[in-house]
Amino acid sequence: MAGLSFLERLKAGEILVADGATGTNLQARGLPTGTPTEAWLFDRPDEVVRLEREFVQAGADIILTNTFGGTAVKLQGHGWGERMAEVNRRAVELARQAVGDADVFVAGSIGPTGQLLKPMGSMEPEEAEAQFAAQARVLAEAGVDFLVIETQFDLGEATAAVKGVRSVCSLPLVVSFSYDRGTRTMMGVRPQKMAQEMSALDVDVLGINCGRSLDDNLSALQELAASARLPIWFKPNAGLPKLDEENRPIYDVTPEMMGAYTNTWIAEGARIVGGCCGTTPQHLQAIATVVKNR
């Protein structure tokens, strides 16, 4: 279905391939443990576009750039909140470079600021829109097909969050929750919840990323299922990590694990599928397979 936008491949009926994480398998290649993996878009330029090569190689239809933390609030963590701009056209930059000539979509990632709200926090709602709106207009400028807000938890800064995306562009758009509690949220919000609420809002696509072990996350999907009418996004991690000596992750799950969930995530109405975090481009090889074999 080459030629054919994001949402009319969707349309179409078609089972789209996202990649696998950014995170885990950069630390796998040697990002310092809390550094930031928006660092290695100037320091290590060449294994960011290794990585998303090889999640291309795979099988992915669709590539997210590096900017899960790429908010101005966030990158101040960091110490590169001026170089917010800079960090996300870098960022779609490489992933182009990444997908080359290939009928894979780029998708801009956007991840919570790290902020609660208030009352819970101190970030107003109007605060959160605005940072949400500027990452937005970045992504959109450089050049991604469509965007996605991701791994949240409330349903405030979700919501501040679309609102802030659709004040700049209109793009499509989905926005994915992850259930860290097996079937809620963090702050408790279920996915028959949020499928409620963000359907109210301007949103293509709803989704599950993150979270807990596959069958929490196969749990969660049932449920977002029964309540969206909208296609369904699913990038669940491989398995819940242990620590190593050094304190890394290491994630259990095999690829030919993953692999063999894949139909039943499709069965239960996912309608893109990927992995996340311990997902690597071997895992996400064993999805993009079954798929492309259905």
Given for the second form:
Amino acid sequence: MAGLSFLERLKAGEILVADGATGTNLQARGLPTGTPTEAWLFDRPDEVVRLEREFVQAGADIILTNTFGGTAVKLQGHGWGERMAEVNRRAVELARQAVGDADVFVAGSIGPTGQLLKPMGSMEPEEAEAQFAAQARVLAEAGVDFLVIETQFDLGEATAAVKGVRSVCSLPLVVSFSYDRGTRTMMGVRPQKMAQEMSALDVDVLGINCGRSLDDNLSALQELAASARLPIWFKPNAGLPKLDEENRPIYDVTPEMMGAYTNTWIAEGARIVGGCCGTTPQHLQAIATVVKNR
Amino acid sequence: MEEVLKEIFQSIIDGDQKLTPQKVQEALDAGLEPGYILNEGMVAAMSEVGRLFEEGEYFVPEMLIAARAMQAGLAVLKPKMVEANIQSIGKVVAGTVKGDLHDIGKNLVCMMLEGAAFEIIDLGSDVPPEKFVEAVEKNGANIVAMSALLTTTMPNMKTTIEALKAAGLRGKVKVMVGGAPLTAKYAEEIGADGYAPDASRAVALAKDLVS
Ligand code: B1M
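Show the form predicted together with its partner chain, please, because up to now only the form predicted alone has appeared in this conversation.
Expanding to the full complex; the earlier chain stays at the top.
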């Protein structure tokens, strides 16, 4: 369905394949732990493009930019706050390069600020909103097809993110939460509550990414599907890692296992499927093969 | 157990920042020992909160609110502990390592250590090695207590230990570490003097290190 927009393709009933993990794959390729993935936009752009290209070859219809930690406040944790615009522009450029002529969308990834909002933490909601607005503006101007606010856990921060995005652009918008306590986020938010609050905002797709086990992710999907009227984005992690001798994470969910779940995800209501932490291009290929052979 | 201790316990579980200090005051007025109030009422409550979190009954907000209630109670208790002539048994420079903003566990450990009569110099979170070094020098600390919750920031514990070495302080100060992704083996590998899996064992370890 070449030439159609993201929302048009969803409307036409298509099941789309999103990409796999950025961070864990770059780490497996040598990104030192503790270094933000965004650093490789400048240090190893070839590796960033190679990974994204592998996802395209594996069957992804959507590539997310390497900008998960791309708000200025998050980048500042590594002293990169002032390079926010440069980082986000560069990431879109590299993703476009990886995608080339393929009929694949480039989506701008927006992750949490890494801080808690008041009264739990010290960040004002208005400050969070401004942070998200600034990142979204750069991503939009650099030409992403749509935006994905992901791995959210707090309704307040996610609301600030949506408001921030909406203050600068009207691109299609996905909001995805991480249920890392099973079917609750670490703040205790349930999928149903998330659906209710996020649907009241100007959001196009609701999602789940990066939780606990594949079964926990599936339970969260079922709960979300029961209350969501919007299309569902679903990128579970390949289970939780164990650490090897060198403290490198080992994910024991195989590509076959993820492939074996894919039809269930779709049957339970997922319209866009992919994977989060631990999902290699091989895992993604297993997922994409199931989707394309339906 | 005394009724008032049960009330302190419950007020912390409920995260009642007003009630906890009131009940601690009542317990003191009734002549209960500060150390007894601390351990039986407050530390026990925070362990219960930890259990509720592990079991998925409590989430981060409930845990943070409980910790604040505990802190409010501790503010009432502390002067009494000083009066009761429970002298400082050691100075601890504490912090979450560079790049890491998780401070809930570290704060609990600090509160417990404070309750156990350690003097705490809390450097907060995202603390670079040079700040640990500076604080140890300035305060003549006996212990450096580092926390890390991210696999990506754990190596900064090692960096800090090396900075202490480079500053010639490693022989003068004991290093203890903790945080969910750590293990005793890792602590040993990076050359720390001890590891504690939770706050109460952190107290036992700290006492051990200064004895
Ligand atoms: C010195 O001696 C000692 C001795 C004992 C010591 C000790 C020191 N320090 C601790 N102990 C021990 O005693 C304490 C009491 O018994 C214990 O302390 P703990 O700290 O273990 O336990 C606390 C009492 C309760 N536990 C906690 O407070 C941590 C809870 C979870 C939910 C968590 C929280 C709350 C937060 N987080 Co974050 N967070 C998670 C956690 C997931 C989980 N379910 O555990 C974890 C730790 N986080 C994680 C991540 C990835 C992140 N977080 C982030 C941010 C946050 C918040 C700011 C939102 C918030 C922190 C708020 C704050 N002010 O602390 C980001 C990083 C920010 C940063 N640079 O630090 C971010 C990167 C998320 C993002 N993508 O932005 C994961 C780490 C994975 C890993 N192993 O590397 C994580 C396991 C979640 C997950 N399931 O993936 C013991 O370990």
